[in-house]
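A single chain, nothing else alongside it, follows as structure tokens in the form predicted on its own.
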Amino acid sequence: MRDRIGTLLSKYDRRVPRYTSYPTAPHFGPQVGPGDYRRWLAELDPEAPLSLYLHIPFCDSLCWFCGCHTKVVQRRRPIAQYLEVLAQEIDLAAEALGPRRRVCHVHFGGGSPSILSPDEIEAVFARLNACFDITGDADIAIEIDPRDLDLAVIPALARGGVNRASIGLQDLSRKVQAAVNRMQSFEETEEAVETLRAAGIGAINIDLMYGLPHQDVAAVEETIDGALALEPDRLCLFGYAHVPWMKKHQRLIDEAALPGPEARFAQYMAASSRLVGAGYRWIGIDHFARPEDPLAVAAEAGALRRNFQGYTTDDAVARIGFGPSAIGVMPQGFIQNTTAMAAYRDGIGRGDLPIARGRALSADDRLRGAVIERLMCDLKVDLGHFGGDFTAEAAALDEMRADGLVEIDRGAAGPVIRVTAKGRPFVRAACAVFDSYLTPSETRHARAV
């Protein structure tokens, strides 16, 4: 069994993307810029419910297997001098869309939000409501690292409207945390957990990792059995991303302890069987939930979506990202705001909206786009139901079908994709079959188990 795992990773463990969009955001160019984003705004239906990204680019400590945006700051005022400018461009944004226009979701990521002060918090959400109409069923969603939580910060969270948090949890074993730069004891997290409930916010998320450095499945499995004590309504497992080429802290890490292919498949499998066993529904590849979480809803009704965050229920027909590095994805296609703070902050200085590159989208690629969301979200696609010629897509999934990854059956207008159980680690190689972009020389995504 071993060497037939084996095999199979070394055929279908490639570096392919994580694909929380199409094209993927190395595709993106300056063929869009400020310009285009303002147009794109003003050609929004005035009554479609919108959904709002805000980026907090710092952190108080590096994590070393971080793949964020982000910036490590022990001093307040470099936040402060971030949150004008941030002020300014969702006022830019509002102004390009017109007056208060209705959201249905709002996610703070990072970077730390968490490092916000009470203070910084209410004088963010006090902005947003002047700009936008926040409605009163929204999801709101932000994600916390326990180290840098002040409780204090807790209550402005629940005034502000927050409903959901995802907490950084990763992993429990204090060698691995210590060779990842990441101390930290349950006992934080789970004060964190019991806090943010007393106050209110009782959707809890938990962050894992699998494939870090010296990680085995025994530590993997004791940190499953810590976040489920915490009683979390979903789990996101990922999988540690080793790119020093791109992230150059990860240089830091040594690469000797990292698990190769088959202990890193072992871990993944390890830790999902034990959250089934658990009661919890498994969502595409790395989502677990309640099954009465509307995430396991939203799967069992076929409504499931996937964004630069991961699997979701936002189904807002357009995401407006705030801040340095933040995509924004429209009906005409993805922005993405410019990385540099300077850049960003001069830019908005000059009344323009921030954007570095972008794609508009073609046919194809909404078509392709809608293909690979669909077997990402479901396991199973029916090619007939978007009309496309995917026959040479087809043929190219023969050898996962041989290898039992994968069964495509004959449909009404076209062949029908399943992904099998055994197939679920490796759906990213099936999806990259439907993607034009990809080439076979690619390094910098990550490998898709």
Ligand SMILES: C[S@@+](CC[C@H](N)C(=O)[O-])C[C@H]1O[C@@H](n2cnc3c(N)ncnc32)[C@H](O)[C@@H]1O
Given for the second form:
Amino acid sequence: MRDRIGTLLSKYDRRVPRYTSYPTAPHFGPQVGPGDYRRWLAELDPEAPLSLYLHIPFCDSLCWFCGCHTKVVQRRRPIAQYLEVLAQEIDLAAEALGPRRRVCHVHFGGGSPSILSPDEIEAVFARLNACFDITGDADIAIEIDPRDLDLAVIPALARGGVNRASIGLQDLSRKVQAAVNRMQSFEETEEAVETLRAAGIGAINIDLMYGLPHQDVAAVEETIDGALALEPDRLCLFGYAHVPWMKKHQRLIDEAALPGPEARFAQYMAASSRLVGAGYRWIGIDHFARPEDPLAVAAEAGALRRNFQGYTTDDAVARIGFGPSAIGVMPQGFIQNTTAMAAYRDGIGRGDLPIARGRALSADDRLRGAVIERLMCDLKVDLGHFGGDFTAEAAALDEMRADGLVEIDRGAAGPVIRVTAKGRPFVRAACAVFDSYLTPSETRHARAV
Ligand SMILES: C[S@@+](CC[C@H](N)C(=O)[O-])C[C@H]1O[C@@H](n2cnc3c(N)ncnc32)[C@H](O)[C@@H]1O
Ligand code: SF4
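What about the form predicted together with the named molecule, after the form predicted on its own?
Let us now look at the entire complex, which starts with that chain.
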């Protein structure tokens, strides 16, 4: 068994994208700029509700594994200054959108949005409410690092309408925590969860990681048990993406202490089976949800979506991104804000939407993007339903079929690809077959499993 897993990993645990978009972000370029974005915003159906993403790129200390776009700040001033610019960006986008729009999803990501003070949170919500109609049943989510969360912030979040919190837990073992510069007690995480629930923020997600230095199956299982004691609605289980050539601070991690591919796989499978054993539905590659949770319900109905935060129920026609590095998703294509804070601030100071890169979608991109999204979400895709000619891709999956990772049936209009239970960890490799931009020499991605 061990040998067979080793063979599968050496064949399919390739450095392929996470497919949170297609084309993926490395294929965005300068050919899409602020003028295109303004036009795309103005073209949106005024009746269709939107989704908003606000990036808060600050943390109070740096986790050495971090792959997010963030900066450590010791003072409040840079945060306050940033929020002033963010408010201007919200005004600029609302102006470009024209008529006041309804909003059905808001996500505060980071970095650590929990670093904001109650007054700052109120000011952000005041600006959002001045520019948009956030619907009464909107999903409003925020990412929280329990270590920087001042519990006094929670009532302000609740007043703003926040109803979902994603809490970073990662790993409970002190040895692993020390190796990644993230000391976090179970008690502080528990206190955050209890205070959020008491304030009416009832939907709790927990982020966990595997593949960290010194992590082993026992540490992962202990962490899962701790996370389960918090009775979350959803959990995300992220494989540590070690990309020190892109994230220089990851060089602080002792590579000799990193688990190898087989050990990572064992951690992933042990964590997943414990979560499934506890009654959670396994969603896509790395999410778990209670059967009655809207994410599990959407998965069951084939209505799950995938975006830059992972699996979601958000099916808004467009997602407007705010803040440096934020990515917007429009019917016409993707746009990404400039990453450098100075360029972001200067752009907005000039009254420009601070777009650095993007990608207009061709008909082929839409087709392949839809196939990849269904495979990532449903672990199944009926190629006939999409109308394209995928004969070559179906043939390219033959090796995965022979290895028992996918099944290929003849459907009424074309091949139907089904990822088997054994193939779930390798679904990204199946998606890569449909990716016409991926070159065999691409090495910028982390391991697939
Ligand atoms: C923006 S953080 C969540 C909120 C908060 N900053 C925190 O860490 O508690 C998003 C999540 O991404 C995951 N993550 C960060 N860096 C990662 C990496 N290099 N590989 C895989 N997952 C990573 C962690 O699980 C983290 O909780
Ligand atoms: S707290 Fe979250 S965003 Fe900040 S460094 Fe750690 S993982 Fe990255």
